[in-house]
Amino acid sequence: MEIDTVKERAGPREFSAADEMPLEYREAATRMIEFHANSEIMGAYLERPFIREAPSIDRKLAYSAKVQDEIGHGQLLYRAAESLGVKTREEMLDDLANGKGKFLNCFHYPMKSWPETAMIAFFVDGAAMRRQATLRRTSWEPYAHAMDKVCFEEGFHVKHGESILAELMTGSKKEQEMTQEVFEMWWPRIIQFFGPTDDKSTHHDFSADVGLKTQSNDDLRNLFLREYIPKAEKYGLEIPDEPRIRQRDDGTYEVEEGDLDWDEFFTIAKNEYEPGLGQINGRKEAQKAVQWVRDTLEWENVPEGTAKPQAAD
């Protein structure tokens, strides 16, 4: 199929592995879905230590379920990316462990305190839901099908995050102050979650032309701000002075881009941000730690009569 034909036919769930898609489409879709899958995995690794830190057994159970969901989402998305025939799941996982795979900016930052879990589970996951809901209409059918399940489960994650935020902001004065402090730290990162403005976005135009994306970075950021600024204020959080955000007469928002640290953002995008390297190395060590499981599964599938390695004495 020629790329012009792809652009003409582009629509929700229009293409699948049964179609002979041009390499340009397959590479763009692979890059987009692999980025999403990596982000699910790295988000889970960021949150995993806080299962132990949760203040009650109910919170521990809910947070454990959330982390399991995120890992499952990653695996589902790797399979959707693999169906494009550009990279295997194993290649994508190896690239992630070796610092070649890209993932969302928010998951490059370390988390140090329980109130930060609300920043991820409510605000970051809420931002993700704005994007993911549009991807149920993406043109690559396996990706859209995966998003049906992902969006259903992410809805619960956001509600869980909102519950944590409500509990913190009706708690002690110290809890409220700590939550406001981490909100001020995370807010600029959350604004940058959607990526650079449309005029600086590298891949948006082609992705939109072939139906992979249905809304731009600026549109998604505006939808998020319209929904989440009132929610933050509802729970008693004060919106930080920077980045400056002005509401237009039509109800949309304008962000003062110069107030955001785009140098740091693009350093993160190149996997060169020091704390993010720690996250990547953690993923690499985790992958090494379970190599024996993959080796065992591979040996289970070898032909009959092949000598297998013996367990150590």
The other form holds:
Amino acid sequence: MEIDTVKERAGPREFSAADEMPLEYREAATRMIEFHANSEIMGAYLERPFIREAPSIDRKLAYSAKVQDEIGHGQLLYRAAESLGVKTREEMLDDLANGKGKFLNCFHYPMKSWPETAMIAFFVDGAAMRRQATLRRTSWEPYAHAMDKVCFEEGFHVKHGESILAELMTGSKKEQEMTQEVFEMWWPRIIQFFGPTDDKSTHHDFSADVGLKTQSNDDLRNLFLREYIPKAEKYGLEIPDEPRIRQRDDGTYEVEEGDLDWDEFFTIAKNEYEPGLGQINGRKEAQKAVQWVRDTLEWENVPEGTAKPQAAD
Amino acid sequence: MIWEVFRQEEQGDYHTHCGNVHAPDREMAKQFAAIQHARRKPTNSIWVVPKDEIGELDADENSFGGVTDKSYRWAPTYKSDLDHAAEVIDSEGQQAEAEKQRGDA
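Okay, that's the form predicted alone, but what's the structure of the form predicted in complex with the partner chain?
Now the complete complex, all chains and molecules, led by this one.
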């Protein structure tokens, strides 16, 4: 299919493995879905220690279920990415281990205390869910199908996160202060979740033209702020003074971009941020430690030179 | 040779199993499937899969999930009076539906 035809036909769930898609489309879709898959995996690794550190048996059960879900989402998404015939699942997992694979800015930061779990589970997952709901209308059908299942499960994550937040914000004064403190630390990162403003976004135009992305960074950031500022305030959190956020007459928000640390953001985007490298290597070590399990699985030992999956399969 | 048939109604929908056909090869299987399973119903696409290629695991050999109470992993367990985002409400509704089916198994 010619790229002009792709742009013309672009619409929700319009293209599948039955279509012969141009390389430019397949590469853009692979980059996007691989990033998403990697983010699921790295998010799960960030939250995993809190299965052990959960303050109650209920939280422990919920956290272990959540981590299990996120790893599952990663697997679904690697399959959707693989269906484009550009990279194999193994190549993507190897790239994640060797520091080439890119993933969400928020998961490059260390998570040390329990109140931080609410920041990830309520606000980051809330932001992710806003975005994922729009991706159910992406043009690559296998990606949209993966989003159906992810969105089905994700509501639990957000509501469980809210439950942690509610508990902390109605707890002792100390708990409330700790929660406000981590909120101030995470808030700018969460706003940066949506990436730089549209005119500075590198990949937006093409992805939007071919229907991979259905909403721009700015639209999504707006949708998030409109929904989650009132929720933060309802639980007694104070929105930090910076970044400055102004509400326009039409109800949308303007974020003062200069108040955000873009040097840090782009260092993270290159996988060069020190704590993020710690996360990448931590996962790599965990992978190594259980290599023997994979080695015993016969299907891992397929002979060299086995045909790579193609989009036309 | 038996081929299982999966029909997709509209672009973007899931291919769902709708029956099977007898056919000597893939080409004939596609033609028979189109005639037998997509003649009266609107169809966007059909998959045919050799029956032998399908692996089956049933409830006698395996104990599947979805029967024990794991309310901790469902959104409706976490009560709140917050006005949730549309996609969270949507997810919660689907989960409530899935939890209802648990008893039917």
